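First comes one chain, alone, set out as structure tokens in the form predicted alone.
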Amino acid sequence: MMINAQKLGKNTIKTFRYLTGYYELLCYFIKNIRLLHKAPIRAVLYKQVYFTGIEALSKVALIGVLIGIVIITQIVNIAGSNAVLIGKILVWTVVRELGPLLAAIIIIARSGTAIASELGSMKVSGETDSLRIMGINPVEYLLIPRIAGITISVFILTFYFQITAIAGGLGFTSIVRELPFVQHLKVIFSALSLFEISVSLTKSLVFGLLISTVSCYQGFSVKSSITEIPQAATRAVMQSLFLVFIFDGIITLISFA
């Protein structure tokens, strides 16, 4: 087959053009992140962090209890009840990894989406030219609470869903399968290492700014048309995606290689 060679330079440009924003728009956070002690800005950050965090621990919290049923019954059937092997596969698949990455892949489709859309929304209908007649930067005032709102969310999420996924699935089990809660519980604390909750803080870290830089770049990349707010939605959830995914393999070679 024949590489069209047009469309692909185009898709490395674009791509190539969508990471420099990302970078560019990490960097202006970074720089500054000390705008958020303002009090307008403070508000917008309480309230990214309740849609984002708060509202979604309910869901968090079932999804983690299944997974860790899932996992548990699994273990169970393979190996039967070993404390010590039950402690540590749950180690490190729920702190490891499913943890970081199930929580940033519940804010992806829950909040990702919510803000490219609604940051796409208030290009197209010319709040954010209000914003600045009015003499404020719509950046600071709209983007750096959002990018470090959704980060201190996916951070939360993160142990909430391991807490879960632990606490549940032993839970669960030790009445179903009358296995003792109290011995495997702390196996698994025994098990758990400093180094191992490094790994699992670092990953959440990196995927909260990853998912809230992306979907706020995207969303504020919507130029005059309604019709592109559903296609930055769709590019933030996509590419938020691929970059975790990315990320979360690139942390774990490093780690644990």
Contents of the next structure:
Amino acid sequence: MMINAQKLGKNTIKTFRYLTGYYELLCYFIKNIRLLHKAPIRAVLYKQVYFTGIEALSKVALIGVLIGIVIITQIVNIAGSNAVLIGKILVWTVVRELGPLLAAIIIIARSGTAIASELGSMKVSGETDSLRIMGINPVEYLLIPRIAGITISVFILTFYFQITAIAGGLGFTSIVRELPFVQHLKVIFSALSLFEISVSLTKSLVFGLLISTVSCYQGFSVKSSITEIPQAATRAVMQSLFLVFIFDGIITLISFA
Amino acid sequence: MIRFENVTTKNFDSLSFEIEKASAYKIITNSDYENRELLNIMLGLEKPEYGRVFIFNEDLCTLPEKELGRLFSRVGAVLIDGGMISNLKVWENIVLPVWYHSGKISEDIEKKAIQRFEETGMDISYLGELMGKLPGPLPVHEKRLIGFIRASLLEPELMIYDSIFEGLSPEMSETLIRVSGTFHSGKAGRTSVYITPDEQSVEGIKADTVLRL
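Next, give the form predicted together with the partner chain, keeping in mind that what was shown is the form predicted alone.
Complete assembly follows, chain above in first position.
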């Protein structure tokens, strides 16, 4: 019992330390976002958007189409070919929930681990020290463009996922089930309000900031041992997932409750 | 230029010395570990347990991070492993500090970098190929050479060399000694500091003072 209480206390302190670290890094990013106008930092930002956003487009499109097919098939099975109901459920699931959430999960799996490992190995091999010696602040040069790049990528991929899920799902079912594609698309657009879109995009921005801050913080917390790198990558993934789900719940409650 | 005042760490007990402007110094340490610690303290990466370290009359132990960045844009350092950034190609590595501090890569900088490579006797056709490579698989002498050219492009007043002549073939070592000597004498008032535990590797360097720790 004593040991459990001790362990619980240690874990609470550790969690608190991480949360404080994430908050500080996020504040640092917001305070120094203007540094993105510096050409070398902007070059890192472009690379990050390319690796995290553009290279993931095909995977996101494929997953989007598959999810769209699954959702529409289930709706048609339950509710028949009621265009209004299909449109509304599709907007509720894909635009409100699955779009931001799945885009975030794909980026956590694809880029969260990559960033934590990359930054961790840069720390271990002394590359961050090399930057300092050149008079370059490694937090400014490495973290600010990564946080901005991932946030932009989540934002874009969420939008892209929603389009492919809706278009792909409707396209597939209109061929297989002979449902009128254009009629369903019109219903979806009429069911889609500016509020739904802004909540979805707010979620994607928040998720992007969370994933990037956690991954960068964990990668940068590696000190000198190579064995710390996989541990940091695992923590980056698990804590990003937790935070994304928690904030998804909070935003949904605030917006729709 | 550099002043150590009663610096005390695990390896050093009240270490004090001063390196004058416009001079070449060899500092011979007793081990790799001591070498690393001295270099880290000199480059502001580690703080001593006790004592103070001054570069350009500014106390490294009390300067905030931003000021350290400004200060080290005036210092060049060539590390034993070259100090390359692994995800940047060789050319991006070379121009990074100039680009970061001046905001642009002028034609002059490009010419100067090529000229420095030519001074080493490197084949110009290989140079083009080298610039597009990632530094990871390059041999250590090339990494050190690239590190030297990168540091020299900012025309620093103070250049610090970390055991870069160790473990090289005599020809390669000679080339590096020659280019570092040319760089030192290329501008009046320049200071060069060679730190190494291997005195033999810096025998070919003409220094004003040799400091044995």
